[in-house]
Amino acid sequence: MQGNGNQFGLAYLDASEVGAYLEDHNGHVLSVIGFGREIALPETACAPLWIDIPVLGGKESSFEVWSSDAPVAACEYRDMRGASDGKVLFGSVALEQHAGDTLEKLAAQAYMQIFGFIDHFGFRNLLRVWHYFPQINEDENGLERYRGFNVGRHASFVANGRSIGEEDVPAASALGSNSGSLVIYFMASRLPGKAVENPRQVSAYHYPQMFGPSSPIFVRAMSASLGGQYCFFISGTASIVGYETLHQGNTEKQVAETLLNIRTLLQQAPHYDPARGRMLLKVYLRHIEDLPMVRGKVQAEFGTACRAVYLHSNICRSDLLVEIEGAYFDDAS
């Protein structure tokens, strides 16, 4: 990070890393989000938020750090915990499922609180959603738990008066757990960011109804200036095009079509460029038998200064087989 006041920034770091930036940036850190197995951390770190994803590569945990140069002041509201530098809000929800309960439900009941919180510190528009929950493929009430989370968004932002549109639509990915609760962490900003979308796909607002009730709510990516900072942030991208997944049950045409998809979107971001920059990646694998070509590809697309985690993850359609995010800083701006 610079020294302006403006930058915020993004780390994901290793167990042997997190300590010591936890206690550099002390009274500056917006969310800790780790992964894999549990650690105790520097009790300066705001409280993390734990998912049950598995680190690939030899990695026993995986730490993702939102800080900001400006002072952190925490924020609480009802029975929600986040963090704001006037910037930017982060905040998370975790709901356990219950006997009889239905991830429908959680979903709305976990919107209904975020939107409250968003709209009660006055950062109203959502930039950046993440969503991570256990049998993401599975039946429950003779629908996939994923659709099932989608209807219950939905009727949360109309409940909400949210459009469903570009003008008040994050970028967002949804991605399976281990076990665990139904996990959303998010950032939000005072002033609206820019939804971008891909011209080789269908918005996903847009789906047709043979992907269930209720489409999925997310743009493909969304461009914020965050207090003269310019920032990118890519959604959870795979090997679609159109609304169809491609190359099924091929993973590295998968993987080739999702980098091309992302290439795509980055051709529309106004002040990409990757010599003055930062871009960090998180890269979600079906199967760990594919992790040295994945890797390799992402490395010969974004080059080795990229910093990428590796994830064993379900992903949201059950042909999938890969999934990349990303967040994009014009450390220059």
Given for the second form:
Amino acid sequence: MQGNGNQFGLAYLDASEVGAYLEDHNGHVLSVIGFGREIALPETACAPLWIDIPVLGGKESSFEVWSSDAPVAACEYRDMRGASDGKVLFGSVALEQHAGDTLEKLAAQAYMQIFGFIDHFGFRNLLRVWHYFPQINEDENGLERYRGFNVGRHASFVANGRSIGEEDVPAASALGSNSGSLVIYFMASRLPGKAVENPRQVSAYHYPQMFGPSSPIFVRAMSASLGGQYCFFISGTASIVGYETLHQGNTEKQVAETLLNIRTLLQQAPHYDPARGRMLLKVYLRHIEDLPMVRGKVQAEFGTACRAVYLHSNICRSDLLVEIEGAYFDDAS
Ligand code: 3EB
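Okay, that was the form predicted alone. Show me the form predicted in complex with ligand 3EB next.
Full assembly next; the chain just shown is listed first.
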């Protein structure tokens, strides 16, 4: 592995970069997630996950690679595979939805497996979870699929004795893919991180029932020290104030509101210093044509050195046109 000072971290890479990066980090890769078109990749402890979401900005694929300075070992338990460097545990679950299954049932099953996996390896604290599944805004048995997903997630938190409050709830994102299974990947740790909420927003787990029979379960951000490095994971963030979507139909105003929400979260990140740390973003756009405008606003906020990946995806509320997630790393603190 090339020593560039990063103890633990994340890279967003293009198809032309990912092969060499994985070779350089041989034995140190925790997780590889590919978006867009599939390509052949060097072998890693865990097979790459593929998410069928088109990459915007003239790229056919984009890769999210998590790695560690410490050696990484594969972790297998029941049907699940993951990888750990001893400090964090990455894992994933991909479940096919067969005829007669509901997404609610699948979500509950996925979380039962996740809790079983992290408890088995002694990493009981979920820090960050990513959810992708197709037809997120479509109806299933009279309920929007995202809302059905929330019912299943909620049920498995309760069934596993996890509290629905800051101590047990991870940062997360939930986005629509174009095809494939319910794919969830996650990062867990032995010690809890510190949950961060946004004073401009009602905690998602306290959303009123107008957004579905069970509330979503995520915190707005998670602050953690991992491998001697300060990390701040920002959940999927959108144009929501209180619990309501603002600026329906206006992407430009939604991005501005989203960036204000992110700024508000970063004020609570004790070590945030844009001049010193590294920020990486995934930006989800419902409409391709919004790319130049949104990219302009994101670059104005974070500068052109900030690595941002733009993805064409449906967002979990049908009136949201843009959502942004982030990860900040400070190697010095
Ligand atoms: C929101 O603020 C937007 O269901 O896990 C953002 C991040 C959103 C995570 C989830 C949903 C989730 O409600 C949607």
